[in-house]
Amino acid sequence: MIVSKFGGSSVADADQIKKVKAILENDDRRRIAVVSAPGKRTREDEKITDLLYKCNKLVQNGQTCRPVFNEISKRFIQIAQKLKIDDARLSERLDDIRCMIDAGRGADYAASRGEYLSALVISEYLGWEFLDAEEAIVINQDSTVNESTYERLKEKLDPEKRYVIPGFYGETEQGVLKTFTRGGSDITGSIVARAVGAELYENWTDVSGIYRADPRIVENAEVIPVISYKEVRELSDVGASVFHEEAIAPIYSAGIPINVRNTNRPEDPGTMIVREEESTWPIGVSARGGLSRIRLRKLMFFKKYGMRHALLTMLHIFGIRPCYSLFGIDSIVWFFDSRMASESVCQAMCDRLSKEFGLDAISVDHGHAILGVVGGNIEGSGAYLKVLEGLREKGVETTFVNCGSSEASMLIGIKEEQTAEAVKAAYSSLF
């Protein structure tokens, strides 16, 4: 059995959700779809889990959030119609879905709605079962998927029917709804994969695999043929977006392999994501922008016993959680994401860490990215210092190199306006 997940590219409109069907009928072991929620028409489009977003912050701030809604109604009724469904149920779902969000049922009922009905339309389209992804998949408090969700979807699944799964949201253990974290269909595909033991998991989207660099960035860069669990979780880290990196936890102890492949050019192979892959030379160059920098310093500083920790407390405490860290003998370093914390807040943080910790030395700065090669032997094959040397004919600042941490990746800190260049300086030295 395949289990066949289609993100929101994959389902935007009624010509793509064709498309859909033809590449579900072209095999006979695709049994399973799961399906995000309509994506982008056009650049300047929205996509229906952001406009869900908005009725949820209008409804917030005490306002209807039917002029948004009625945006997302029309979208569902036109692809309805295109398809030649009836949509005279679809509407009466869409009014209950307003009823809902307007009532104050919160931002997880709100944004699970797009995948919902997503699910809905697809599965009249197909002529397939509706499985509510609610009813069959139990979310931890972490987001994490509770081990339950696996009995309870093969108690649910018939091996001999054809299903459409809505992918993103579940229930906690004491009923409520709940989401995963964005792009969080291809968690529920992996799911679903290893509850029927499904030989492949596929992963359809707008593009023909994941590239060795991003093709916005480098031109006409290359489709990595095959990679591993662990080397599309590190790339995923520093900014690539083809696959969530969450989504390998569910299928790594069963080792189902994942294809990524293209909605739009069926023929292309695609990547695939596999439990093991010996490299010998890195695979591909990604780079994270938009990171602040916190740099610490205090004589003796790991001398007492839970230092780190404390310190680490506080920050979470104004909002912040470090996703990168360097340590010296007497000093940290760690990044975060800019978004968390406003220049007043860092400033708070900055003396209220000085204060109780009685630092020698506390500073914020911005404008900073992490430039990531991942893949292959980075120490013994040499590539860290062909990356180095080529960011170094470039121009390109480097502010730290971390070799050593990964096996299977380096992380070198950069400038955040060089981002560009330091993935064509990397790129080209490697590939």
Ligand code: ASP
Second form
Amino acid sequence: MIVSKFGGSSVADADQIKKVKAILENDDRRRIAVVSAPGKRTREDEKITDLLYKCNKLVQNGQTCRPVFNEISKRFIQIAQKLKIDDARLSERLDDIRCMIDAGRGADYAASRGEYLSALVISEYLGWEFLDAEEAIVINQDSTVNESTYERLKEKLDPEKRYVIPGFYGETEQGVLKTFTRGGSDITGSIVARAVGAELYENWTDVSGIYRADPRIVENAEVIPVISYKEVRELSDVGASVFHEEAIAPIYSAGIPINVRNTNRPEDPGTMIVREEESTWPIGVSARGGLSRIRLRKLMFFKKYGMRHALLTMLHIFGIRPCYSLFGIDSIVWFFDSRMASESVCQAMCDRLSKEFGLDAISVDHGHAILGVVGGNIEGSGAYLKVLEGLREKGVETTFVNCGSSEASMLIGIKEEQTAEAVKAAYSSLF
Ligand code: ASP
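Could the form predicted together with the named molecule be given as well, to go with the form predicted alone?
Full complex below, order starting with the chain above.
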């Protein structure tokens, strides 16, 4: 059996949903479809999920969500009419949902309704069963998947039937509706694939696979034919957004291959993500921007056991969770997502740390990015030397080099404004 997940762009309107039908009907092994909420139809368009979060914001601010929700209703009704399915029942459901959002059911409930409605409409169009994710997918408080999910899904899914399941949400053990993080329908697809022991998990999107570099930066960048689970996680951690990095965990032990495919070009083979793949040369480059840097220094400070931990605890109090760290004999550098703290929070954090720990120096600056070179035998192949040489030739300034914390990637600190040059230089020195 094949489990096929369709992302937001694949179900953005009726014409896209017709393509989904053709794909599903083209291979009898495709028996379960996991769907996202309708995404953008054009670059300027808004995703249904974003509109739903907006609805919840309005309600939080004491207003009705009606004006924004009307846009959502219009889109779903238009899809239903074009697909010639019953729009009267859908209208009733839309009204009920609007009332619930207005009544203050919260962000997770609101956001989940995009997937819920999408799956309802698509199941009706295909004539497949609808299975609500709330009935089967149990999400722990830390957003990991509760093991009971797999048994529940097996119980609910009759192998003789075909199903459409909404992605992105489930419920907690206490029965409260909960979503995964953004893009989380990929995780639902993995969970379902593992539960039914699928031979393949297809992930249908609007690009023909995972590229060696962002094609908006590197024209004619190649698609990666085969990549390992580990490499895809590393690549998404440094900004490549095709596949959710948390979606690997559910299928890791089962080793189910994932095929990233293009709904608009179903003839393209896409990228295969497999458990083991020994590449001897890097397979891709990507960069993640929007980072700020904390640098602090104090003589002999780290001789005392537990000081790093104490500093980190203090950062957490200010809502800062660093994503990269570098340690020196008397210093530490942390990078964090700039959205985590405003300028005034950064200032307050510096003052507090300085006072509390008697630091010699502490500063925060912004506009950083991290370039990741992923795959292959990074240390042994000498690839990292080529990349550094390429960056130097193009005048890209580097703030740090980390080669060795993972055998499958090398990370290089750069200035955010030089991201495009850095990606281009790394790509052309490797491929
Ligand atoms: N609709 C959700 C989002 O936009 C989840 C998903 O598409 O995977 O993040």
